[in-house]
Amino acid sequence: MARSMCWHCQSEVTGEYFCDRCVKVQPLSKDSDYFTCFALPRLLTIDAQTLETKFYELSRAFHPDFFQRKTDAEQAISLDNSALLNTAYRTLKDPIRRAEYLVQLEAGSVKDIRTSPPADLFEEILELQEDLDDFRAACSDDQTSERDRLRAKLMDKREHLERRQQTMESDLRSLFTTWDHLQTQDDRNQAVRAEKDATLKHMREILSNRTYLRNIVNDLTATIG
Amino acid sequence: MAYSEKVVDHFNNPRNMGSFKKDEDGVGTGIVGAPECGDVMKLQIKVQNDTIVDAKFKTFGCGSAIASSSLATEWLKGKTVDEANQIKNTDIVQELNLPPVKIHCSVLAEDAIKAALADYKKKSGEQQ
């Protein structure tokens, strides 16, 4: 934790979350990100067990119940820290949200992070939505054979889409490894920086395509069961 | 948070829902998506003598996205290509009273308009 001065005794804070001298709880800095909350490096591979243990440890340390007899200032810090910690934990625990968060954090330094819209995927989605409309119409008009034909077709499509989702997720996992490796390299090296940017962009692309796919798969499931 | 009356109206009675054949003369098609929420919007214009004579949309997403594109097609009809280019997402936000979390829906509609216009220009350029 890079914090310069204790809000209470004005001594230099050397402890991670509490002042070493006056033992007062310190606010998690407003500009500390979810990784620094947990004193973690900005890596995408996180051991769930380690994260959970740290989360429980810090939850206890900041828990408002333990600050009831302290000053208003300390109570407020304990509340803010707990809230931030909960959000940080929820975000980092889930690999997808973790990746989304990291991309968003790093995007500031990446030019042109927006990916070009995947035209063929959109076409496919619109086509499927039209089939879904036809299916709904066939259901309400009691056209049994048409309904069954469309259901079979859509189920087949869904299976195909789910396989694509799995491929996307394993692609994303391999980018986790790439990113973590790049984080150990020297950032001042232009080639490293370029590769990082490319990795972030690739992750963003997979994450957005994944959202489109998830929506259409959910729509399919809601309609054909 | 409640949707404004205008959003609900467009959602329940969407104007100009449907589509044109993509390769039809004078038709420009824009398909755009919002990666944050996964909404997909298709907006088409039909142009005759530089004026948009008809517009259609199909949107798969939330109420605000549907309302934004429905409103956009209403506005597009009768406008020239250049006038259509002037439509801003903020105009849509104002008309529909969209809350801050739904502003991206209006951005999506503006993107769709721009994409449809660009597609029309590209197609008509190829024909000349």
Second form
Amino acid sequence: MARSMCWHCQSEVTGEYFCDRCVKVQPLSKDSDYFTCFALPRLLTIDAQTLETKFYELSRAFHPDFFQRKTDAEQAISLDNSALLNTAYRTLKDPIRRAEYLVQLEAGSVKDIRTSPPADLFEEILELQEDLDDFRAACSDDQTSERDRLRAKLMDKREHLERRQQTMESDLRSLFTTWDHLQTQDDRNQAVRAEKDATLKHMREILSNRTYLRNIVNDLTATIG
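With the form predicted together with its partner chain in hand, show me what the form predicted on its own looks like.
Shown below: the chain alone.
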């Protein structure tokens, strides 16, 4: 986790967080991924208690309060390490964010995949947009009965989209098991590598579709209340 050479005395660092020779705190490597920070394998099913225990252990080691009387360099390192750990913990603690992060590590950012609706959602979203336009018009014209009818219709559609989102998340979790199993296999095997690539592609597609669908549901909720 720490650099191989101490930033202060230039001696080899064999411990994880502090130099054995000068006992200076060492910065967590910026090249380390979040899994490495917590000494976890790059899996999608992780033990929450193990993650939490490691997080509090490291948080205590790097807490800025313990470095108030240290040098400016040591204070800066403690702050940077604490910030990195907090971000890493929030990411790995949440299953969806954890999956997004792993896919980003392995196959590029999910956000770069899609800028338009999934094909099978396109017609449904067009119809939804028309209903939203009609609802806004009814609100503007103070058409109470029409407004209430459209709100009820849109609420039904929101429930449908939320169920669809839940299905996506269920499909995603089933791929967690597939990925974790593949991680135990020999990555030099072409068949294993091909299956891992296919699994990553599938997860990336689901995550992208889920993000799009979640944004639609949020917009719908903001409109109809």
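Just so we're on the same page, rigid core means the largest C-alpha set that superposes within 1.5 Å between forms. Here the structure is a predicted model, which is why all the values come from computation and not from measurement. Residue numbers count along the first chain shown, from 1.
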2 Å or more on the CA of Phe38 between these two forms, with the rigid core superposed, yes or no? no
Core-aligned, does Gln75 move its Cα 2 Å or more between these two forms? yes
After superposing the rigid core, is the C-alpha displacement of Arg21 2 Å or more between these two forms? yes
